[in-house]
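To begin, one chain is listed below as structure tokens, in the form predicted alone.
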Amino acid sequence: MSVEVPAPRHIRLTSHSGGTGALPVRWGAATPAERGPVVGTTGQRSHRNVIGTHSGSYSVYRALAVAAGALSRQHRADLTNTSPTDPIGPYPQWSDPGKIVSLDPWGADVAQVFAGEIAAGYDVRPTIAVTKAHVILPEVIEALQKGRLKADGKFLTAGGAALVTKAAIEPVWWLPGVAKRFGCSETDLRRVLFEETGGMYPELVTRSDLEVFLPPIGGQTIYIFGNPHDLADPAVELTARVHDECNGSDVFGSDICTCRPYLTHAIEECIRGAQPPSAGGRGGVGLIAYSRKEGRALGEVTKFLVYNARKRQVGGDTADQYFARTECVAGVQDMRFQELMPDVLHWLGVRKIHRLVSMSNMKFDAITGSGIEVGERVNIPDELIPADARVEMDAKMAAGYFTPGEVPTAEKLKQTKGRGLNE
């Protein structure tokens, strides 16, 4: 019978002894051994090379697991048969310490690319997991049955599911890349990731010479119709959206925003992207990234608070005071900042997005400003705009947003309006 040593009581103000016996992170790298592993855990925390710990804000749920006595301290993932079950990678953009700056580039491979030093006693956890799974969406089953698509038994079976490769991604920061990216210095933005995270990583500011940082947020989910190797094939069409979680439009469908109309039509397109023209597709390949930033990053509590502004302020919810709104109740229209949404795109090894389904302009901004080529913008068809969302259609054409169609004059704006909150 073992007995679980009880962890020492004392608490350090910082989670690092001084770094001896961690292994350097070099980033940007060529190879694996040259890089060296990510090192989040705390069983050892002399080994640790980051700041922070590994699964982003589910390490709360971790703590509690901990504290509750059902997660023993010392326990270890045993990655027997976890390996990806497609390999991606590697690219170029890999050893860019440009290119990738929020995401661990051999975060799904570290099982076999570290296993040197997992052998040595190392706890090194992967970041970045792949496998497969079936999609079922009513509405890919309604493009189905509506002729719209058409099953082919290896992109989309004859029930309405779609077979895809999918990964999870969490978000692993380099932060002189991620501050480089932003314009600012790398000592503003860790004092400033201190102070807004209320002191909860003293490492920020007393430990320089740890420059990765596991940060306490979501991260993001990738979806591959088709052959994952084709996204680094520029010849091959590739099909793609890049979404931001909502939600309550995405899972439960709600009609005051078009978010889950567009992931859908999206999917709708990925699917078609990626069948053979024998079965009314493109032969090419779709992509869905889905990244956790929650009603524009200004999360869902804010995000209902707006709703109610909105519906309430005098004159009803119109599209000519859309983002007042939001900047009203947030002090800013929207903190996604896309900057670092392609990173994931180049550990995909994707060079061109033939055709991007999204009229977001910062989207497709960072995106091409990252350097990856893109194609055709495919918009929203009208008729999957539901009605009380077409507030927030008019308001972000007018805005600048891409629109194959008419710009809603400022009148226009005035007039359209969404329904009241009783309704």
Contents of the next structure:
2 protein chains.
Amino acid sequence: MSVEVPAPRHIRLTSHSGGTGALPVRWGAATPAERGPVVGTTGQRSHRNVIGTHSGSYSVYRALAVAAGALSRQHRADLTNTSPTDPIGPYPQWSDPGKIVSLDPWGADVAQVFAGEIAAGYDVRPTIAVTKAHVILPEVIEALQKGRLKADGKFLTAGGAALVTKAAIEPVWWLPGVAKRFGCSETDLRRVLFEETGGMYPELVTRSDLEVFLPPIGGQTIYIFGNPHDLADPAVELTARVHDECNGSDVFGSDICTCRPYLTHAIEECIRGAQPPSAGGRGGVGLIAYSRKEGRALGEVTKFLVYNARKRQVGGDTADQYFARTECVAGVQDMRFQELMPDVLHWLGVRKIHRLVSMSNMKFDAITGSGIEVGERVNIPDELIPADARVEMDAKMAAGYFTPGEVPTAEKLKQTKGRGLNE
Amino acid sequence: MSVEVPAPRHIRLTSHSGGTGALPVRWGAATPAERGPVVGTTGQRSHRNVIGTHSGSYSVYRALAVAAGALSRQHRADLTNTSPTDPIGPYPQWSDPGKIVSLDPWGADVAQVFAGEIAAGYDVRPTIAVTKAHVILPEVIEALQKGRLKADGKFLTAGGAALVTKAAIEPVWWLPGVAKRFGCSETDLRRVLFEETGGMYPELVTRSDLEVFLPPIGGQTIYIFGNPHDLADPAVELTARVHDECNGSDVFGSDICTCRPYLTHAIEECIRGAQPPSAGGRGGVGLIAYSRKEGRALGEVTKFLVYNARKRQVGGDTADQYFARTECVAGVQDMRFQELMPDVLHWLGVRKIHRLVSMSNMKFDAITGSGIEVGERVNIPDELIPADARVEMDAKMAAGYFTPGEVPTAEKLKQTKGRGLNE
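Now that the form predicted alone has been shown, please provide the structure of the form predicted in complex with a further copy of the same chain.
The complete assembly is shown below, putting the previous chain first.
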């Protein structure tokens, strides 16, 4: 492999405002023409109107592809046939100031709404992609076999495939709005983001005129069961779960937590929620929003360190010490910060969630605090909780998570005990 | 929430070499004392001897935690009881120059091997965590029910729980070695990493004395079935799969690809590989290495755009156009770059993989090219391939991926056709 690096030239360590060619971004404007496109290209620096670049953390792999000589620096995506399978919005929330600060509501439609800018030479890339899929989960097949679900041929096939519309969403942060959500000044947010990442993107502190940041973090994926338009209609019953990634359970089925059982239970509820009454369904619509926030956004190394500390502490892995062990290692119990999570719901036009499949008070508070009504809260059935995950469940219920049943006492928390490391 | 930001002070946009207090890193040295610890703390800048900081992309969430006033800038992890459940290494590969360039082989043992430095005030954090788990997959339960697997009570319980040792591994890149793997100069690699990420970490170009980079990307997780020590013994049969993340299939069971079926097939092979012959097993050891490289490291937005382009192209979603559509959108067919993947195998001391559960030629070439012998290649049984994923499988086989059967002809590739978007 040879490296395609142009003739030596000056390396610019940071950029300066007042350059020519960059289009303004007026976040929250009512129309795409007023809002302007998010331009994160690395091909034509003078066109950039953001800090960072596209694809979240995968921008590092893109750089490797250039270093390896496999990708041209100047490549532009051919967007032929890539447009959304289902148009989403625009909804009033898109221009309600501060309702959406961590994704670009126009991000799925750039090829259409910014066609003029693209024709004029701006490299505008989609930050959202909407497609269709058939998803086949063993737990759904089991629900069919046990008669909990019935195939209807439209939402759920006899083979256990659920038909969904799904979307992948990259993070696009409007820094003034993000700062407001976290209750700090924009200046402090920018400075802390720069310093506490070890000096990532000096433009965070040198370019206060650039208000949009494409952070190198994982994004979100949503799965819609039923008609996507119904999500914005409060008269249609919406069953929804917002789920944070847990690779160990979601993929590998580790029994120390309830993540996959909760997720597949929610998918079953979403399918039933979307199916017609003739198939035992509720005639509504279902939604799963999946966020890449592994291990409460502490990352998996910290998560596994905490597992060891829990299992080895004096007295064993008891529910009363569940949160304390995380705090010892990580300094906080949780770094997921549900403050940004409701944005995706507002992008979809959601105004009411009739059935929220979650016991998290943080999620509930963030959703209702953002102006979305929540009806019933649906918790995971007891028989789906793995024995070793009882520690987490009891600790969460005692800490204020939702439960329709009894809240465990302090004494009970000491008794709820997980497996040892050698069991 | 209030922001804990100290009194205003000068913001340093980049650092300078020749500072006092930072410990040297001599990558590939035989002992931890000679190698020195990787110090990525943001608490004490003068101690830093790397570019970037810990936790990969989750460093951004850590910064948010500080901005929100939830986490002290000076928090240090309490590592009590967090050490590995199973010691890994040291193995000769750890000090074989260039064998390991993308993870820190001493990263799991910092509390022990760098105890002196930690006592002296250096904030040395683990970049690897090793723990134990029970993993319960519906596909494994099905294999038990159908008699393909038998419970033995030690490796696999009657309830379908497989007992594993698992490790989470953060990326730690030694830039001279990474450049060598990609066939470019270190200077060019540093420059391209800086410029093609939109200006992330100026120290990449200003601090050539800092050779270690903690990139804000996802890491890896490994699952070991059987005794971890046996991985390093070529006399013990090793069944292994190196798997790249695919959230849509791994978690949600999307039928457009074979990712989860391949993964669960490999887990079944690994369990059987580790079980004793009395339970129908092969008496060896099993390994799954899972890398966070969603959508061929293109990210999920690009992946979904490609799905739409495939399904909508003239003639439909045929195998002969499978790779072409990715290249149109992304500029390359694949950004996973298996060049760094074998590092984790060398960390585990692997010298021979007897049964490699993969059809990827790129993975095979990278593993054997790094000096590890590969015996048999085990491909996915035909009955596990979802109908819509036939497009991918035929395209891959025609492109040179391993198959024990017939390689599809150009004519056949035009005929292998996936579902339309509205089916």
